[in-house]
Amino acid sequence: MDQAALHTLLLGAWTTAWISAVAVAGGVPLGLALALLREARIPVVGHIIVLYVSLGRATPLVTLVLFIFVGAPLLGIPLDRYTAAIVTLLLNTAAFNAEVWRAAIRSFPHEQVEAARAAGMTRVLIFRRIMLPQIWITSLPGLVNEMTFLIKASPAIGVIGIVDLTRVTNRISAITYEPLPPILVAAALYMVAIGTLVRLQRLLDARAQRLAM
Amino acid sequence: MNKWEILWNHREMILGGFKSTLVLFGVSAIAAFLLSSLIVLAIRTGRAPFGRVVRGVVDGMRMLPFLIYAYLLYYGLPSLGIRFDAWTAGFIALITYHAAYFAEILRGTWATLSTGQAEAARAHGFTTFMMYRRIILPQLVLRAAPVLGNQVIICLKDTAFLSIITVRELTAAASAVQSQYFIPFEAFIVAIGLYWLTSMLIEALVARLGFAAERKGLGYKLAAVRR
Amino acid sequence: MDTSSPPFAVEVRNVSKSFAGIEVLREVCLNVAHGQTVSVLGPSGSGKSTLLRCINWLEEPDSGEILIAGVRIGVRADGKTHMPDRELARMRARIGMVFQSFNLWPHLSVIENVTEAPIHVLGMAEDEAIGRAEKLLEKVGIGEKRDAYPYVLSGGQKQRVGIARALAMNPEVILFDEPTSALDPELVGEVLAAMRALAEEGMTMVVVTHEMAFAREVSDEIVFIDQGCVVERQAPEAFFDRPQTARARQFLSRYT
């Protein structure tokens, strides 16, 4: 594989790189939204969102990109393909991640809360001083599990044009005519990426052990 | 005409791309089970280099996303002269992919287990691969229910990334439907509500599974209860 | 009986074995005759387990022979070639075995416990398994209980099921590795009491326990073992009224 199609190749891995933070930026506070709106048990709210927690969690990327893509437009929203793969790389990993928030919120020991409470302080308070900085760190193995489910399911994207690691291969196959080598790289490039993601949610779960105890 | 009204007159192009999917998932899930259980005593009773081999590839195959590796098989091999069809491809990704996947799993589970039994169905005459099947390999599965089920779910949407190498399951057919016909709303519908169907099918199978498994004590919620 | 049929159950031969450096067993010999109850005693560390479980072949000797009604265990007749998994098993199905800590099937009820052996090793018709099983639960005392799953019965319970289940095998020696040693101290009549009775009716057994009455009691024979040495082998009486040896006697102050 040459200079250019190496360069070509990172271009795609970059794209990849980019557009999958971003998500993950987006999906992680919309996912501990979508908990603690659940946990308020507000009536129909609470029934709107397990619809969408389980609508996300059975609905393929590849099928939802398109549906996304495609279907935009036609209510009135224009989405130019990077937007759409955002929003759809967003959407799905919210729904995710807010089963991880919600277990995290659940197995937090009320009595911390309570000695909260007890000392005047306000729900917002409390939230914001003695709950999340605790649940953060027993969510962060769950949350970086779903980082590597995000990059793994993320050459969906390819299927509305977007030229990331993986549909790069083809663009470069089409003129060296030789597939293997940037399939190769473009794998062992995933491999890195989401085998330091792996290591990191192994320290993270040992961390979030050491808090349990 | 309205558009569900269209959806409705070619009502087979989407239901023939969700039987393939069916196909496609369901004999991809079982056969990856299958050869993930001896994949799993393979690591477990076999040599300890062959057992570190196997973990290795098992490792690797879970750092890969399942279009690389869809590529791979399918773009990739025909340069060193093998060659498959689309669905040839889908399969072999889909069942090797998910084996490791369940392997993972499994092995997971077992080291859980204690190791006790083992040596009571040795003690009591059982072979090697009779123990794993009656006394080890049933409660893998009981425990792991809930991961599992998880893991056949993951399956299921894979079978999608197959559209992308020109197999023609559920969202390609809804692709083709929509592009066709322009009801882009309610073909995507249709098929994103079959997968939903069909994954809420597979969550009742799980349930009934934890059922089984609270019944006699080894479910995750009783764990903390045995005595 | 017939007339042909060798003169031991259970014979160990010069037996060693080490674990990780440390000697655990050395040249022990041991000799049970059919319907003989063999106690073997001593202190934590002596080994005494690992030589029953070398017996049907769980750990494997370093150096030594076992024989099982004159057959070699483990290796084959020449002495060299080991012995594959489905012969050993059909070896190990003649042998039964009681474990401390009961190692019941959890994912089976009582009944399919003591049946899963002989229907799948045995190949026994399962109405007659089932019979049989039937039996043995009640002979045990533990009829009433043939479809709880074990997670909901007590130790002592457990452990009878443990000995219905190397029962239903019909076995020609029962090994007992301190069947009693992890079980409360008011539940471990029930056990002696089952072992007690399966002794008087002839079973050969081997049993590593702490119990002294009940080895003092049912045994035909005590094995002391110390530092993986047998140090003394005498009739129960002989052994814990005049102990020969000094060790022996230290080990027994510990228990009057």
Partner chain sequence: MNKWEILWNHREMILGGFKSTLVLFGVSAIAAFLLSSLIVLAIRTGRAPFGRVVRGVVDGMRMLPFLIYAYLLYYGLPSLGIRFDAWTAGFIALITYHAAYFAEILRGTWATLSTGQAEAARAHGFTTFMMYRRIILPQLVLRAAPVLGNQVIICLKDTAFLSIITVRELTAAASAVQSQYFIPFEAFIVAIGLYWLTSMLIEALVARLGFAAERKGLGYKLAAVRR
Second form
Amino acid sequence: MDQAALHTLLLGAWTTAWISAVAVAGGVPLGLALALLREARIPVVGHIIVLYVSLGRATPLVTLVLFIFVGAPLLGIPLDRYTAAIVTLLLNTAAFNAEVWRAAIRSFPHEQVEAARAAGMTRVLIFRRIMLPQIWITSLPGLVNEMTFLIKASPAIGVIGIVDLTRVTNRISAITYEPLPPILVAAALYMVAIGTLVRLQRLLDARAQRLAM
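Could you switch over to the form predicted alone, since the one displayed so far is the form predicted in complex with the partner chain?
Nothing else is written out below except the one chain.
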């Protein structure tokens, strides 16, 4: 495999990386917001969130990206393919993240909340200073796992013409008739990305544990 092919693979890896990163940056806080709204037990809102999470987790990513890319313009919302890809991954990962956050919220010792209220702390202050640091530690492994799943599932965006790492790999394989070298390089790049996430999760977890002591 020549340098031009390697450069093309790296460009594809960059496309996968930045689209996934933007989706994660939006999907993590959106998942938290969904979990908090669901736990607030607002009747209509809670049912809508349950439906959204159920559909988001059950719908294949390829179907979702096609639905958003084709359906949004029909509703008067013009989306280019990159925006459609980001929105798809963001909505998908938010649905899974919502369940991770909700499990952490439910396992939180709410006696601490009652004690903080008795001390005169506001709800916002209680959440920011007491709840969030603890549910963040609890949720971190699950959130990182979802990030790795998102990266693995991201080739689905190629169906709308996004030239990501997997699509580039297929193109080079078809042109050179030597599929193994680009596949090996692509596999190594995916492993580096996922390994970096796992390492980051361990570092953040260790730091959080030190701060909690």
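The term rigid core refers to the maximal set of C-alpha atoms that superpose within 1.5 Å between the two forms. Treat the numbers as computed from the prediction; the structure is a model and nothing was measured. Residue numbers count along the first chain shown, from 1.
Annotation for Gln201: C-alpha shift of 2 angstroms or more between the two forms, rigid core superposed.
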